[in-house]
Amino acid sequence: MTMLTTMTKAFATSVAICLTAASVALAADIAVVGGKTDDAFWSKIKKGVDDARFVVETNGGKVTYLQLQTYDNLGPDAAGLVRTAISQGVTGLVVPNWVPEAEDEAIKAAADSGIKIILMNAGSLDKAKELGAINYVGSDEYLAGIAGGEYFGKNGQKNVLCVNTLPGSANQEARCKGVIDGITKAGGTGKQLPLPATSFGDPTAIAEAVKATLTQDGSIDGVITIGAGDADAAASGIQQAGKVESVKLGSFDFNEAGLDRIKNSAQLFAVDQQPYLQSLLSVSLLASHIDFGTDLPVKPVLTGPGIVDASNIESTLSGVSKGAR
């Protein structure tokens, strides 16, 4: 009897000892590369890393922040950032495929290596099936430039120009390419203002060149860019030509100068694709893989696109204080 219980005794240790090893190994280890946090759209892609991070610590594994330093080389340096994953021997990594030539070798290698993948922020789903990686999160940039191009003419403009700032990035892409044909579906037309890489983040240059290009064209009516600041520098590249009356503007994402100016009547609309979500999601899903094997049958999981216009303003401010929009 006292040999049987020594027994039992020894081999409940050693199951213990085996599901605490267990445990260890499955605990997620999650990098996430990500643009930088001063930019206001990263801003909200952090908090979500952020509040996710609580649920993942939790479970004892931790989440590691890669974040660009400049746009100048933005394929290159991702590549980079998730070679630097790999060497940290992570076991998740969520990463924007932004620029696939680029990247995707650096991801192929990741997942090669075991590593658990989620395509966040740039991509699709048959992009993630390519590369090994297991879901898509984000928004589908070409539907999203679709519903810009469509809401302009629902509006009653005629010719829009897309600035694109970081042209040969996949999603910028294919949103210009979206407003375009959203446009043209509407009756429209358009075209893309693609800038130089070092344009963006600069105001003067991309308040400079949508002045030029609207002195030039007299016909064009309304005009996006592809981010929150960028709208910020065409709103004074519109009233610098005289053509606050004539050309309407609009913007992907929102920043709080973007959102008073659609307050005010300023700015006619921004495409929201709630990059809080997208990284909140994209984290807590990709842990949940990990640490318990679960799956979503959702996939993808997109985030946008959504119309953040005169109609629903003073909800979208509301979610302005905590960050998260």
The other form holds:
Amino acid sequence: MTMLTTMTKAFATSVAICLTAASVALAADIAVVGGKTDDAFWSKIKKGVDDARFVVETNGGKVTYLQLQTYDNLGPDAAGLVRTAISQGVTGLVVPNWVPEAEDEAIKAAADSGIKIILMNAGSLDKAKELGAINYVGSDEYLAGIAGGEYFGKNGQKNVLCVNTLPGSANQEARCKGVIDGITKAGGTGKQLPLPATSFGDPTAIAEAVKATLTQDGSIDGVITIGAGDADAAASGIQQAGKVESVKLGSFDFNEAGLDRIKNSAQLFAVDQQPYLQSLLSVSLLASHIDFGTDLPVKPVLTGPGIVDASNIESTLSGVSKGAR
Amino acid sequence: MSSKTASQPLAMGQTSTSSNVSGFSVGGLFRRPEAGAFLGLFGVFAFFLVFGSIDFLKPAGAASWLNVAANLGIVAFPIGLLMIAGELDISIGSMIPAGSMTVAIISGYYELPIWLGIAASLALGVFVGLVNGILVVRTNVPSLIVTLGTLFAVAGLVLGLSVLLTGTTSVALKAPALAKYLFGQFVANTFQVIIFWWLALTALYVYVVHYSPWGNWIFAMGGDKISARNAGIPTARLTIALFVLSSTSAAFVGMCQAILFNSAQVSAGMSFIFNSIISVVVGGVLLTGGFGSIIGIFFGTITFAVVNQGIYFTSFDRNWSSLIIGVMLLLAVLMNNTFRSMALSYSPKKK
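Taking the form predicted on its own as the starting point, write out the structure of the form predicted in complex with the partner chain.
Following is the full complex, with the preceding chain placed first.
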């Protein structure tokens, strides 16, 4: 009798295990390829993945974050992680298209083997269509620039200077071009200030370049920098030129000092690409597509430009303290 | 003076003694090692006055190159001395962000007293300098390679620790009034207070290098290290001291930057490596060592800063900045070198 009960129990358990295994195989099994999480940007992406994981796991699926060990060999390493994901038999893949030449072949192979793909952070909708991915979730540097330029225009600025400490880099050129086009559309003018390589990473040289340019051209009333650290230097340049009242500062991305300036009205705004949203949305959209067949008609999904200014500084600061901003 | 014999081959670098003997002469003045550097600076000034505007010499304009020169100059002096002694230190490129991140993490992130942050930042400079110096002296590996190693090691350490401790790569710092007054204020709203540190250090270096036996020792080491040691100069201790000086100076500049800009990031400072070597060479120090002067480095640093910042006072398209900087620096060095060889080979007419 007891023997029979034990056997029945064992049988029931093994059936249950088989059923569970079967339901796991049917639910979304998603791999996310990303950067090193010790980097401020990717740690926010990681938080988005972890938060989306709750939804995926509730429906019986799972999410793995495959991270690069270094950035020295970006394209081939990312392609390697994509192939790892294929061999793990995942049903969904979220991957940044950093180096198309190196990664496209692997991403196509994943699509051919039936894996559903979303391009995240780097790429475009055209690229997503070409590779058979269902969507692109990320930002567009040129559109982010336009948003910055238009924000200046809306705030009454007429002549904006885009300080570019990395002239020649495609991303930064796109940002500055966007700023100039944005302020022009709003009825003002703008120009780029490309700094020589000897100034890169020297806040004094950047501050003095901004100060000298503001002193030479009295009509400039807006300054935007391509990075958060450069904004610290530009703020000092504006202050030295004695133009804190008349010249407004903006920046792409932000750091703690920048948020303090926005809080104290020493900086107008910062343009944010909201990395947390990139992974949160990618993973949940993909899981829902695999599990329930949904398809979001919004393509591409742009997570930026988000604007941080005096109106939302408090909620941004609380987001920073929780590791999502 | 025990180093009298050793100082023989460096009469070129030490003309102060010869001019003292012969009294004042225009020829003697022009044969000083810094004369060429001064002429280079003069040429650069003339260029920007012609193509730029007079704003360049007004206080606000002057501050724009003095501020850059002061930050660079404090690092350029010890780099110049190392080059005179036949060594090189490129780890300063990561010591600058290391200095600023140390003070920002300790006094900004953990909100400990600023003096602790400043002391820790300078102590880190002393420590890295000791590592550099001892490795160079003990292993005989060229100092370029040793400091290349510490350059990356310190950069990695700063990035790793900063992410581990604070979770970010950029830390804000609000220094109390006294620290701000001493290290990070704008005098008359435009001159960084570090300019005064730089001027004071210039005076100190001029005394030590040109009027104390230490200076002769450094020149002797660059001229011929073996003979210098045989002549009784403590070359090992002196080399270590110079490395300590350079990385502590770099940490000092980084610390001042963090206090001035209320913020520190792990990535800044690499441009200082190249810029300081350029300033030193423009200032007339030979890449082979054994020749140079503090005043020369002083003028060289100003020349570099003027060439870099002067461009913003001209109407040239900014896309050409780097080209103009390159050509101007080359002209300044050529002027300096041609003049020096003319001056040194000049012999007065026999009466």
